[in-house]
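One chain follows as structure tokens, the form predicted on its own.
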Amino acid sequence: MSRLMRTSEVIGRPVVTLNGQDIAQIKDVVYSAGGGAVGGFTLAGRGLFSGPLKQGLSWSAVMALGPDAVMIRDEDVVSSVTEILDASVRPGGSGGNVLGSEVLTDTGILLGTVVDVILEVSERRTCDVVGYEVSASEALGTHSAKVFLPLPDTLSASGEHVMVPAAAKDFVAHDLAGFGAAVKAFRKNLEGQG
């Protein structure tokens, strides 16, 4: 079983111990390398006065990112931030905020702007990015309203665009309920025609 979430309702959950202990608050979200996962958060202290942290939580530290908070096992597993992002820094690039970004066709049609990131975290402590909540442009004949876009496995994102096949247009979906089955149809699609 695997629940669907936008990357902002992880940001400001708490960081808690087994022993019940709330060590920190999430941040941000750190992606992977290879833009299809998430390699961790940087994190930010409790209460009204905090800062952000100079540690870091990798995602394989994570036991559980549940409705209401990040479980660890204890303190000693939070690293520096310097590492958290130096592991999902890209080759030639970094992973970079897409927030704001233009979504484009590999076909050059524009579908829309990220206004959020959609996560998928399963029961085998995976967490995945599966797609994008887009401000439609007037190519998916719904302009400006928000709508689901899916991605594939891997991700092409600069700074200021994100390129996504042409078929991923066919696979939008309204509602965050039924993206989950949109993003396998999708994804099945793209296997075919490989």
Second form
Amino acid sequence: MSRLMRTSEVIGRPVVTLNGQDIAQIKDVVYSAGGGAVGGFTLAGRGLFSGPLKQGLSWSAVMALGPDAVMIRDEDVVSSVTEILDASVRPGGSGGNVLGSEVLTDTGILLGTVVDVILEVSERRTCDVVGYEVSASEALGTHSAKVFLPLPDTLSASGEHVMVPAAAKDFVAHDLAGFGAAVKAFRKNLEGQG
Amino acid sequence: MLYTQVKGRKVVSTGTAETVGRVADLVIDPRSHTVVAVTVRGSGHGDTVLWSDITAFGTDAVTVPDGEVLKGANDAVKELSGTAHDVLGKRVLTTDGEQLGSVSDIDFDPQSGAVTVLVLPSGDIAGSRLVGVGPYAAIVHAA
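Structure of the form predicted in complex with the partner chain (previous: the form predicted on its own):
Below is the entire complex, every chain and molecule, led by the chain shown above.
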């Protein structure tokens, strides 16, 4: 079963080995080149006074990204954080930080600003960026202040704007439960056009 | 037999018919899902008896051949004992990263020492699903 989650919910989640040890917690999500998938995580120590760690976790080392913990085999699977960050560098990109960016359609309509990134962990053990939670603009004409906007497989983003196809507007969901279906419908719609 | 019921049970030597101590804790090896040793308090000898040295795990007493089988913990037992490895009261995580609750009791087979069931408020989990136990959580295979 695939599972949708907000990036903000993943941050702070404990990283636990199969021996039941919590070796770290998720500090931030690192997106892989292109920004369409999760490449790994930076880590922070557990406990009140612990700061960022020199180790990071690549997505390939993750056994499961669950609702309560990130499971890894043992503490040997962590790698250096620079390795994780290097693998994610996007040529000319913003490093994957889209929070606060304005979402513009390719027809030049502002849909809102990004407040969270929605991830989908699939059965095939991939972790894709499938949408944004967006603080909606008036153009969206929705009643709720925050909506879920599906994303195509690839998109262009700068620190300032995220460009989406105009059709994204028609596949907005108001809750995460219905969002998985909306993403599928949206992507199918795009394929149909191409 | 339930873990919470055996705590404090007396340990009696069949050779001398004397009480040599009381059960303090069970030492569980999560890899084999079995009780590998019992720690004993109030003993004049050592504080650990290996499961293989126990004559019987009865409902009223644990019997051992004599007090001499109570020794200091060997390295294998030391590695599995201590609060970090206590299963009772520990949160349970599946290998999928889902939290199921905390272990409120452990059912084990008094003959073989096999851990048969982890009792949680949310329901029972087969002891054979146990993967590892550490300071943060007991890990079980996802159903």
